[in-house]
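Quick heads-up: it's one chain on its own, the form predicted alone, in structure tokens.
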Amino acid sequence: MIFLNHKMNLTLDEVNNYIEALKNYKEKIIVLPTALYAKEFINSGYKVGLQNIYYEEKGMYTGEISPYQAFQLGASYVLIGHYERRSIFGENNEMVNKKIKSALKNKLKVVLCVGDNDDNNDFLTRQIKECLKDVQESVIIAYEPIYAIGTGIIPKIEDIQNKVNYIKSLTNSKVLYGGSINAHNIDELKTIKNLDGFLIGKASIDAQEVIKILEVASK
């Protein structure tokens, strides 16, 4: 499963140009574009997820989008608690498990991002507890180590195998990796036993570089 999050990037001619340049891979990549432009991504084909999602299904929160209206737009997946949304817009926990609920109420997809710093568990542990507290329905895991996001850093391939076993010695969840991921690393990577795939961010909003990825993830 490959993710692509564009996060806050593109304009509406990039992303007619990228949904072109990316037409015959569709059926390898789920796209995560700027909620302005799921219907393009929509319209044209593509497995879309939002970036997020507010826990209301309707009502006066101005600037949200709802599950709901998401799943009527188009919109499979969701991703949920991304590092950026908990440092940059203070969610925590208990508003990431209201938002997974939520959001598989309304029949969406959930790719729930959790991360750490370092080697010890404790801190990924609560996070995936606490976002999963009565949560009986399957979700993603994204593991993206803090400090691997948007850097170029990333760990050492033993460090992720064992993130990987160690999430799922907690669920029964597929798990993805995510953090400064391109067509140079990517070989190493896939070679990463029980994962699933990847959450591709920066490198996610260059098509050439998105088809260089998908080209050497399916040798």
Contents of the next structure:
Amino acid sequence: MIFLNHKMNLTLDEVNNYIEALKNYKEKIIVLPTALYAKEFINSGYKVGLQNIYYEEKGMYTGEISPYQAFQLGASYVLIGHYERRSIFGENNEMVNKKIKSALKNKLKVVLCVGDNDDNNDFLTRQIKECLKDVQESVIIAYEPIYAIGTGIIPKIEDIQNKVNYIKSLTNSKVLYGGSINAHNIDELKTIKNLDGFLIGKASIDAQEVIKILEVASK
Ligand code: PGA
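Switch from the form predicted alone, shown above, to the form predicted in complex with 2-phosphoglycolic acid (PGA) and output its structure.
Next comes the full complex, this chain leading.
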């Protein structure tokens, strides 16, 4: 599973070029565009997720998008609890938990983002436990070390492997790795065992880079 997190990037023209450039790779990717362009991707036959939703279904929440609206639009996934949502927009585990429950209730598949900065698993354990409190259905977990997001730095493969194993020992979730993935390091990252896929940020904005990543990943 390869998720492409565009964050707040690409204009409408760029989106149209991107849709054209990746049309032969549609089956291999799930695109997380800005919500404004979700429909463009859906209408062109891409699998789409939103980068965030609010937990209420409707009401006086200026600027927010509900999981019900996302599902009606044709999105199948939603990213919840991304580090940027937590660090810039103040989301905590309790909010993330509410969002997860609301997304699942509205038939969206959830990618829960978690991440830490060191070998100690305490922080990660608390994140997973609190975010998944009373959640029965399975979600996908994206492990993104904080220091690896958007920095060009990736951890040692064995460190990622340990975290993947640890998350799998706590949950029955599929696990993704995210953080500074590009066409050069995907070769190494794909050797991680029991990993179910990748969440790609910066490198996903460039369709040609995505093609290179997909080609290396499928070798
Ligand atoms: P990056 O972002 O690939 O630019 O590090 C990953 C993410 O934040 O999901």
